[in-house]
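Below you'll find only one chain, the form predicted alone, shown as structure tokens.
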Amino acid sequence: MSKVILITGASTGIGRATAEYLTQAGYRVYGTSRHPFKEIVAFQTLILDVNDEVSVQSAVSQLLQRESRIDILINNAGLGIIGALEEVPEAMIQRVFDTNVWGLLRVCRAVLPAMRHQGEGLIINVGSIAGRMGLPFRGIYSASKAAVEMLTETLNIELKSFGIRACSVLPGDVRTNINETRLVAVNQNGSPYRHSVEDMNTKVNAEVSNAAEPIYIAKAIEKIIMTSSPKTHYVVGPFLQRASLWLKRFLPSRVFEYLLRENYGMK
């Protein structure tokens, strides 16, 4: 019997590519979105807003009514943000954490009773290489993705006795629609950070536009699914971005910070 997979944020980007790829591989995939899919897709679809507890419970209930089980949860829904920590509005911070952290936990909590009843299950949380370092003007995003890693580690420990494993995938830049959905906090009234934030947004937009297609993440996720004993964290970004984690680990912090500032053209 093919495994039943639930993927959040499957309307575009990593979620869409993963849903399509795993469907082609023979899995029974349910991809979710906050709004109805406008086009016909190869996988089953559900309406699920990770920011809404009622929506999450309803989607999981519908899936269980159809399939009676959930073998794999892929928490992919996420939100980007750029802005100086001093100026990012509290409402924006809450929105990012509600999506990237609390939304992820909402879906985990909704599927775990079914996985415990089955005596098995796998949770794959999509984090980011950005969660391993405090990136300038992306601190809120980095912090939210760092939280994803810690939640994943804790889930893996707490759930192991129930036959459930949890792991995270840490991509680097991926060509998705995040440039269109990213929040940008720019204070137009004499902000000392205004030009830096605008320059960072332009740079990140260019990096994403020139990044690899999300299919490489989908293939990495399938390898995790096929692994009998998955690791807790998988770094799957481009070589240079993966190498930056090695540098952060072994270089003095001041040297690494200098390299980050140079990379982003900061004085």
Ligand SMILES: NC(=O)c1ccc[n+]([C@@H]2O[C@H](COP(=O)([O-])OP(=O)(O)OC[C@H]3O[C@@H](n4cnc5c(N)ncnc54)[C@H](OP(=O)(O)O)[C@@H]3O)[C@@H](O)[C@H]2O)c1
Given for the second form:
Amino acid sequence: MSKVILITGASTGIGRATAEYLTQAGYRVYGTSRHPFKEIVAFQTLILDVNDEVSVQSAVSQLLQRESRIDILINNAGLGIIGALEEVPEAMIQRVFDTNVWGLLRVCRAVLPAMRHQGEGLIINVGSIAGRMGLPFRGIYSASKAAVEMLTETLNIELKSFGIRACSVLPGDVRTNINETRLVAVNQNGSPYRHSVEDMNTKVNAEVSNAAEPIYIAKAIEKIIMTSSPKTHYVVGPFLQRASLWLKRFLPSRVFEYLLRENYGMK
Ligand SMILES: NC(=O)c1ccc[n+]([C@@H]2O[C@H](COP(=O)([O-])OP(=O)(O)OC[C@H]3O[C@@H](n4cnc5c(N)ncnc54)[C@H](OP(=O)(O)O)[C@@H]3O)[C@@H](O)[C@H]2O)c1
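Could you output the structure for the form predicted in complex with the named molecule, given that the previous block was the form predicted alone?
Every chain and every other molecule in the complex is listed next, the one we just looked at coming first.
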């Protein structure tokens, strides 16, 4: 029997590439979106909004009715945000945390009874290299992805005795739709941050547009699925972005922060 996989946020980007790749590899994949898929896709689809408990429960129970099991959950749905910490509106902060953190936990909680009943399961949470450092004007995003790592570590310990493993995948930049959906908090009324935030948005958009295609994350995820004993965290990204984590670990924080400011052309 091929394994049954649920992937949130499979309409575009990393989720879509992973859903297609794993379907081709022979898995029974259910990919989700908040809206009906307009085009025909290779995998099974479900409507799921991670912000809505009823929607999450309904999608998971539809899947269980069809398959009677969920072997792997890939929590991929997520939202980017740019803005100065002093100015980002509370509603935007709540939306990002509700999607990237609480939404992820909501889906975990919906699938865990089935996984515990099966006595096995794997949860793969999509975090980000940005979750390992407080990036300028991306502090809310960094914090939400740092939370994903901590939740993953706790899940892994709490679930071990039920035969369930949790791990996180931390991509660097990937060319996806995230530039179009990212929330940008720019205060137009005499804000001291306005130009810096706009500059950062332009730089991040360019980094993402020039980044590698999401298939390389899909391939990394398949390798994790094939591993008999997965690690808790996998950093998957270009050399320089992976190297930045080593620099952060070994350099004094003042030096690392100086390098970040230089990298982003900040005074
Ligand atoms: N691209 C990068 O450079 C990068 C780097 C590191 C980490 N990541 C992470 O990778 C994940 C995928 O992002 P992506 O780059 O592939 O972006 P994307 O192309 O914008 O895809 C985001 C996906 O999340 C779904 N989504 C958003 N809000 C949702 C909600 N409330 N409920 C359910 N689904 C929701 C969207 O589906 P619908 O709109 O169809 O519902 C979409 O399929 C995110 O967690 C992101 O933070 C991305």
